[in-house]
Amino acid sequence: MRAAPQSAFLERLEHLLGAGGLLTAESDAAPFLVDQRELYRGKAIAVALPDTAQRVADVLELCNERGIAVVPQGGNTGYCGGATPDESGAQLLVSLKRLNRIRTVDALNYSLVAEAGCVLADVQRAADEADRFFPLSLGSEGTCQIGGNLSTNAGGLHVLRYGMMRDLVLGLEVALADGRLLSALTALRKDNTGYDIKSLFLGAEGTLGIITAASLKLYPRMSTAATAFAAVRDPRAAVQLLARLREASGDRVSSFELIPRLAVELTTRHIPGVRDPLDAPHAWYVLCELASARPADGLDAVLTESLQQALGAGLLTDAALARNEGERAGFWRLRETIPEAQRRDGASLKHDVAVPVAAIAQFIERAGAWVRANVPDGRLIAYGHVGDGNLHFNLNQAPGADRAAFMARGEAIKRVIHDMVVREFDGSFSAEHGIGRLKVGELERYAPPVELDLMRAVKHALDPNGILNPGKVLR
């Protein structure tokens, strides 16, 4: 790429973003410069924050033109470093977060426009405020953005029900690389068009175009539901109760997850407020949820007849269900918070990773196995979302462990992790927070020679200059 004499860019930059929308001081600039984990620190030129799609495009058609490449930004949650600039001070930076208008919402239709920067509880709002759902739920809600929820195809609790983002989306409003505005923000259910041109900026992290805007599905709201914390003999058993509920009710499981005692233990030893469920330990735990639109459902009479004949067959071993909304929050803030309590037990080396559900019992054993044998430092936190096989397959520092050393065996670990889930169990290395920049070697190694050439040739397209967030998923 060549060089742009630096104050013209500026000035320009300015001019076509108003008073408010460009952040040059390395004081207001550095918030955006270092990612969630703390795992790259970069430089930009500066900071752009454009308030409408046309200003978004209009800086897309700038430094196309001038060949400066641009890392766009939502909530800055991600866990892969795809929204972090590199450390050339080269880049820019964009912002969506005064991109944050609901534009519509149409309860007839059961859909909303919300735009990039909209904040994922805002949505989660609007569309409660129309007496309607809006099913993603992550732990970052009250900070992630729709623009980064839609460029991450993220996942979260209700996947199992409801898909991931790229199945809540019916139409994209997108900037080009070139500057043109890709306005294909449809309520329709049903199109076909020709090719289904907005799949392409799903998931594809910005590197393909930047998300404005979204026409999102919305569903009935939920009146009521039924939650439950069990103790179930191991994974296997959690598999096949999972499968009892999703015949008992109707195939009304929302969430249902799988928790390890450790995990137990460490959020109720480092999160306040946090408790056990259950008056004894046990290995494994499940948290599952019934829920429904209908409020006479008769969910709660569901859950618990389910529970009591995987008691009888030998299951589950106890099992705590929330009699109201207090004690169901405590459930989910005990699921929700280890991630929190990882990292303040200590280090931590993670691997998000998806395999068959019917395979997971046998991945936990395998995997399991080999943690014990081969990183005795180390203690494995297997959690996550039984109900779409994501398994969040972490290992935490032992207590007395040398920080240094553990860390450091993060690479040689991560490679008999993945390739033990992608070539034994047909599984994916990357479940649900995307490729990023952490990622993009796993990309290459993994991905079979023809789909990564798709993928060139698709970039190539779209961004033949390639100004757009470069090094992230393809390098």
Second form
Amino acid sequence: MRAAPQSAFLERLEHLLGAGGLLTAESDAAPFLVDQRELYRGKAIAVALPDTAQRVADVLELCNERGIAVVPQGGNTGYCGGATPDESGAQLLVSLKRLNRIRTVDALNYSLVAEAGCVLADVQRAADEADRFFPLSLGSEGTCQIGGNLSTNAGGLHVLRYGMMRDLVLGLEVALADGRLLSALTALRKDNTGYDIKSLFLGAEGTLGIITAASLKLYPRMSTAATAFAAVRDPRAAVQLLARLREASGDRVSSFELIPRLAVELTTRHIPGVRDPLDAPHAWYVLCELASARPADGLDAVLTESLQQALGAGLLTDAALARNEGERAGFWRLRETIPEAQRRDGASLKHDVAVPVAAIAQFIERAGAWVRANVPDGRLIAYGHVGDGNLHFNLNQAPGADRAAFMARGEAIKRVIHDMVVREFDGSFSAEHGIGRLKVGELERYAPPVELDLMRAVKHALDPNGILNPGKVLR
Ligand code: FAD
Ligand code: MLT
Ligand code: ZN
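Switch from the form predicted on its own to the form predicted in complex with flavin-adenine dinucleotide (FAD) and give that structure.
Shown next: the complete complex, the earlier chain at its head.
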């Protein structure tokens, strides 16, 4: 039986959320209580499923009055445990999945308004149906939600050209800790009226408010793409190729992803339907795409010519151009399923780092040499958004290695990699995945003290009772 105060709280919640708005049975709540990497397993008083922004605000007002902590959850694809409650059983999980309407699409204004629980792929589709393009694209796009993308300031495959999620936002609607609803769903491109309050909630991982809707930027729909899977001499050659392609195409490079040989081996082994696009094995590859909204833009010719010149200059050793949509999809499937192939292959240690684009090759050389010399039971699989200077510098357990022993060294390995990134390369230990619960200690270690003080001041101003996602980002 529930204790009396808890039962009164749940009755109030049930009343304000309406039919189907509250899950209290353990079996119903279970899928919401573990993160996708299975690093954390939490407990919750219940799972609230509000279906309007006002209901989200009402839930927060009630929780604030009672001092009950709230953990917002979108698609639960985050990498840092930010959407999982702690083990106390005293926190309320708020899932945004029922708040999932596209409110408006304004093709002439190149904008749309989506509720926080819209799945990213549905937003992309809504834009496409209006002959427009919403550029955020991630391997998790069939599951992650706009509210989660905003709250992690997601990056992904098109940052090089369109920026991160933060750059795609015009306005926000946010439920605040005290139950007020901030309605700032502007569709304006220019608005210099005081502090940019919305920016506080972007990348805040649910610690400052619950985002309920966003006004997002759209772009002309892409109508042609030229895509190549090319074997590069080394990462240094990859960065040089990117610079050449940007120049030759008039900056129409929309993606430029670095892929090591091991990623090709793991995806072809573990993911049905993935095949190696090239005949012989090579140490490093790039998947690059040029895209344009103009139907006949000659992109294939630009790409072919650039690749031929790069071949002549010794930057490339081989390349395959996608001849049709099926081949293009095949290249992308290989890239987008690397995380899943890594998961199926065994334990992995992830480092989501960023360094200046021009320093990426030097970082791979230096950190790679350290891994080879010091982690005999791990295999390096460094891949990702090289056009943004963002590498997923991941290590997978080597075949036959002891999983527990490998994982136990994770902290020591992380320290070397992160110290190198931050102190030697002026880089970031969390380029696009956020802090959540996993990297709170890292933020304390590496953030300048003044920045941490300001973050704590903002947190206190917006959430004085500390009910919003406690223990995430800051503690
Ligand atoms: P969740 O995991 O549910 O939540 C993430 C954080 O946001 C939590 O702290 C949560 O409390 C908070 N939150 C969620 N919704 C709200 C809301 N409405 N208001 C306030 N706070 C909220 N990430 C990248 O950046 N780039 C990639 O390329 C990329 N690729 C991926 C590929 C795969 C296969 C997978 C599994 C993940 C990948 N990710 C990537 C990570 C992840 O998909 C992103 O971080 C995504 O933005 C998380 O969205 P979500 O809806 O799943 O959020
Ligand atoms: C990706 O780009 O595939 C993800 O952000 C990286 C990962 O899953 O580690
Ligand atoms: Zn990524």
